[in-house]
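Take a look at this single chain, the form predicted alone, given in structure tokens.
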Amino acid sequence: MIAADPPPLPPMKARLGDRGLFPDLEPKVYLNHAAISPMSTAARSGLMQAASLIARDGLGAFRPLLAQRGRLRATLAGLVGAESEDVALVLNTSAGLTALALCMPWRPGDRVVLFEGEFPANVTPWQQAVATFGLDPVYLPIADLARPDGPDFGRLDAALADGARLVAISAVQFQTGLRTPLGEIAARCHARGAELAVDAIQAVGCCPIDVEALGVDYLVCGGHKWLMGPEGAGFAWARPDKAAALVPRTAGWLSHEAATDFLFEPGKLRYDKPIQRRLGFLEGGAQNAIGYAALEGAVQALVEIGVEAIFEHVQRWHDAVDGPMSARGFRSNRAPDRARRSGILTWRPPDDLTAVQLADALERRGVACSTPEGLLRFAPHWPNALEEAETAIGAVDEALTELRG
């Protein structure tokens, strides 16, 4: 028996400032969305119920999960306004810039541009590319693209002058939390002729992105960040005539076309199909069904509120607790561009406390948050409400108390 397709979750009524799909979230008030979300009823809804078919049907749900990770490639799709038929699920943001990395048509001593700085995520996959097929890796500070002022672009165009074939870099910085200008990068690239690859983990789901306004060829997003879901559920997209001339390195059973068609119908079974032109050949094989399915239900209440509304009341958190810790001696990281700010807010701490003192102390009183390369980091989503950040300050206060003695 074929089990009949999951049915879309229900409306799980996500508002903006109330925590109640997340009822055993212990910290009062919960700052590291920018590392792991914590997974909402939402999440856990659509991980029991793929669960669940799985555990009644057995091999009946394979038809019926293959049905619900195409619902979920179209809601990924609409969050970066793209086209389901050019996204692939992927593990991670990791295996996503591999399996690219590996599968770019290189031709040896092609130049890639990575930025020192940068998350590793997007440094590691090209480096091994720059390994096996002898390119040449040019390293720029990212600090030229990620300065609260306002970007450099003159080492980088001086790259792009010199022949870059790809630039890899991330849509906000995982330390400063400051956007980089995608749109302009873009636009340089292709004016030399270059490509634009970038990890967005840090954006999808709090920023809003366009990847045909922006121009960007590839993009890269793990879920367990600003999507809200588990860890091992992200997805890629690439534009379609930049999918078509991938070489399918990393191509497996399920990358064919019709790959499934000789498990139903007999004489189907063949070797020499084609492999598919679009980014779907990524999915090569068995997938994280219940995973997956767990992402559908955090990114629906995304959905639900809206990621340009996610984005305006993260962005008065901020304002609530920016001035404040900057009265207390941090020294913030925020761009004082709007378009330039991002779900993260970062502070270098009083000279005479390190970040890691002060995380400490905060976590002691319920409020948790992050150390990035010694930067105090909040990184509030749209659970989160207005009053935490007052409460988010008071702790600040009797850490510092604490700390100073």
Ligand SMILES: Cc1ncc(COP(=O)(O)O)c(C=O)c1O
Given for the second form:
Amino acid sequence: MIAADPPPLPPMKARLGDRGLFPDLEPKVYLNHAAISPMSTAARSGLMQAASLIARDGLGAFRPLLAQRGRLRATLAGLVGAESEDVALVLNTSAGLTALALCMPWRPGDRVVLFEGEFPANVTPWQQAVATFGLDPVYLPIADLARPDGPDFGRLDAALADGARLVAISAVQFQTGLRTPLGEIAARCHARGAELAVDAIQAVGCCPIDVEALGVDYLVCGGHKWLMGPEGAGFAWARPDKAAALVPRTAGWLSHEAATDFLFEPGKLRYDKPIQRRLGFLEGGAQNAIGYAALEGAVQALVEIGVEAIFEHVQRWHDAVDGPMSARGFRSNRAPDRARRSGILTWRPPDDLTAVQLADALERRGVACSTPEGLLRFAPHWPNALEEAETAIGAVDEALTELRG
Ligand SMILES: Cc1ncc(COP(=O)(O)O)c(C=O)c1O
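Show the other one: the form predicted in complex with the ligand, since we just had the form predicted alone.
Below: every chain and molecule of the assembly, starting with the one above.
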């Protein structure tokens, strides 16, 4: 039970390469952590504790679950090198980015740099800001940053020199798995007075990421991929001075300072209380308490292992499949250097087959993977045993034989 001052959940014995926390997981080899992670018993236990508490105490569960979310904010902040008071819980990446895009102190004509080839979650919200505030979007090809010989910043530098106000990009590219050179981009932005907003959903939980060291200004992350939480439970972070400068256009009743005191004291019901000047103002109404309790369970398992160790484990898993896949005619998108690799590994299939055909054939053999933009994507995480790599390659061989008939 989550008590008034909730003790941490009991350790769940999460171990690299051990799927003991996923007793119900059907596929033999689950490689869809870049899409939706399955729920561990750690996440389920967090969820069930919260649900049981609400079932038993109703409103009485509110304060303990508020405290639980405080603890979760601290853990999430720790995962990105931030302070918990600069973190707000948001439903998903889109919700967090939409709130930021709508709350920026824009001036008409401000330029926003977006990337073609990105997942749309870090494009659509800025397009809406463009339409609402009369901004000027600039689209650059993400391929510039994915060149095998290193990123080409030419077009980005030109856009920044032209007075861009904000650059929006993902920490890891969903198609290629390229880890974006955020530090270099942030330095270039700041040298020209621009800001950097990062969609980190494909990084946090698998790739080490530190907002201070990188110089990121805003970061948003959904919880259902590498954090292994449920859908509908994510977080946002902003540099404190940036959060204070936001115009709280999406504020709700819980965004005010001392928002709830009228519930406990007479004469406190007022409509002129200031809005918090911290990012917490994004949490404007009743929260997804059960989802965040599940997310805490999931993240606790991950923190027990440590993100550095997870990254190394996942790279070993990729090492074991990338050569064999290339030998079978798949063209790898893996970056040549470690610093640009992530949890995602994709290939363009041989010309006579499509990724969808292959993924379907693999699924029939108990290997679950996905097919963004015609690529075959493997995204293993900490529970994937290294031996599974051999099983996956065996399934690829069978799939090739079946499909080539
Ligand atoms: C880079 C990236 N951003 C965001 C998302 C998802 O956004 P949201 O959390 O809003 O569903 C995905 C995948 O679904 C993604 O690959």
